[in-house]
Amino acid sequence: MLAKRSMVLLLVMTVMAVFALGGCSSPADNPPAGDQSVKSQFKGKIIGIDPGAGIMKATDIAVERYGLDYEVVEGSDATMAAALKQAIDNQEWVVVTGWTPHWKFARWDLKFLDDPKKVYGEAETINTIVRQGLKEDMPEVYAVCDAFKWDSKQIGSAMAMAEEMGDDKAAARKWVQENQELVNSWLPEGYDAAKTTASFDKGKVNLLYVEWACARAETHVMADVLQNIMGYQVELTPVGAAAMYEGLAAGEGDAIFTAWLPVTHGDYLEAVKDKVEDLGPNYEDARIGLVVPSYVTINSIEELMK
């Protein structure tokens, strides 16, 4: 009798152990990765950034137009990059709101998902916008803002240097030293990128920017040029995207170098366009959309619901 009870107890313990290891679900509830739907491999989430950003508004539209049963997770550039890194480290699937230029494309092998409905538009530009009256108040500052232009390789190297050094200000100083020919093409007559000054008595310039990798690189490089070469006292003010445009329109800032147009920041500019001056693109071929690691086997937004 005792032996029989021992056998029953052993059987019960074995069953409990199986449930403890596997939970209460059946194999059909937890299929191997290769048998999972695309949505389940992405955990039904699109990892986003700041809720007010244009790319987030475009993503909400994409969810509707493509019929995506996904949660768009709000966060920041930093949290998006952290989620991307974690997924790649574990070779998991992840889809994030992304844009170029951005240092993540230099660090990881990534791809944009095709957007046949053109929700995210075509290539964008990054423009320089200044407050009204800057040309009259500070003609030299206006001139260098107007002349500022660079390409993918140049902005990419500035972003990569900042990411590697972990110090935006020091990285900007180093980048300017290593790219003097380009910097000289921006400078008004009488200045030389090889010559710096310790006298910052030409006036105060306030540059507004959002906490994006490209925005930090652009703004810190221009701050270095204005201060260390031209002799202006430069203040850097990180703000949200909407506040950046509102501050510029109110005269609380002098310039921004990170206006993504026509989609990402289009609504912000439209609201203040009569109170600021758009100096045009400082960078061509910017792009926004949904980005995945290259090992992910889908290639289009349409495939997210497979």
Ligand code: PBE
Given for the second form:
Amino acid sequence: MLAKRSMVLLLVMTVMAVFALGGCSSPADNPPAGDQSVKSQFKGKIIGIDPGAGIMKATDIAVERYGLDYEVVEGSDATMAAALKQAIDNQEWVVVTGWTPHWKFARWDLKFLDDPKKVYGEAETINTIVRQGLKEDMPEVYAVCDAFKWDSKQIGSAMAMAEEMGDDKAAARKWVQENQELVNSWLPEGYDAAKTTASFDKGKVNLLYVEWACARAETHVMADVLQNIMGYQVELTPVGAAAMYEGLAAGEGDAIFTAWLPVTHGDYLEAVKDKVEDLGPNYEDARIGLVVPSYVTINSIEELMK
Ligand code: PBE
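Could you drop in the structure for the form predicted together with the named molecule? We only have the form predicted on its own so far.
Every component of the complex follows; first up is the chain already shown.
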């Protein structure tokens, strides 16, 4: 009698467990083994980066607007690039939160998935933003920040050098030496990219950035210019995206070179816009979205749920 009862209990519990596991999903979400649905090819995951990044907020919106039953995996630029590499080495499907400028497009054959609902916006600019009062306190620093501007080939070569050398600082030094003409076009009167200084006595400059490949390149190149050519003592502070804007507004940081506008960092800037000064684009034609290797046979975010 007791044995029979526990058998029944066991049966009930088993049935409950089966329901709990599969309860929320329709049969289409749980394809039989060997099924080649698009979602299963991507293992139901979108490989993301740091949660503060604008592209992660945009991806949450994309999940909602396109009805994507995918897990958005948090990580960093580095873990996203590692996941991309691993999948490509194994010729597997992978979808990542991706953007350009980024060295990954030079290394692998990749494509953006079409975004018919325009969740990720269109072409953006990367702007330089400084703290209020910098112009009065450090006019030369303000001037070089204001003049800083480069194109995709130039930032691309700076990012490639950093990736190859595995040392952002050394890569920036090399890049500046190899691009003196461009650097001279940013420098205030009296400086020459060919001439470095050993005395950093012009005052202290704090540059805030996030560990995104493009931001690392922008910030280290400008740090090199400010320090080794202009003679400022430069501090480089890696932070999260929100802290970058808050630090600038609080006057703790002097400049950032990685403000993606109007969409990606639109809300971050909006929150502090009266306390900072936007010096305009240092780069045109930036873009964010969902990126896959070119061998992946879908072309649109809408197809992720096929
Ligand atoms: N990014 C790179 C950043 C801006 C620079 C696209 C990852 C972001 O999404 O906030």
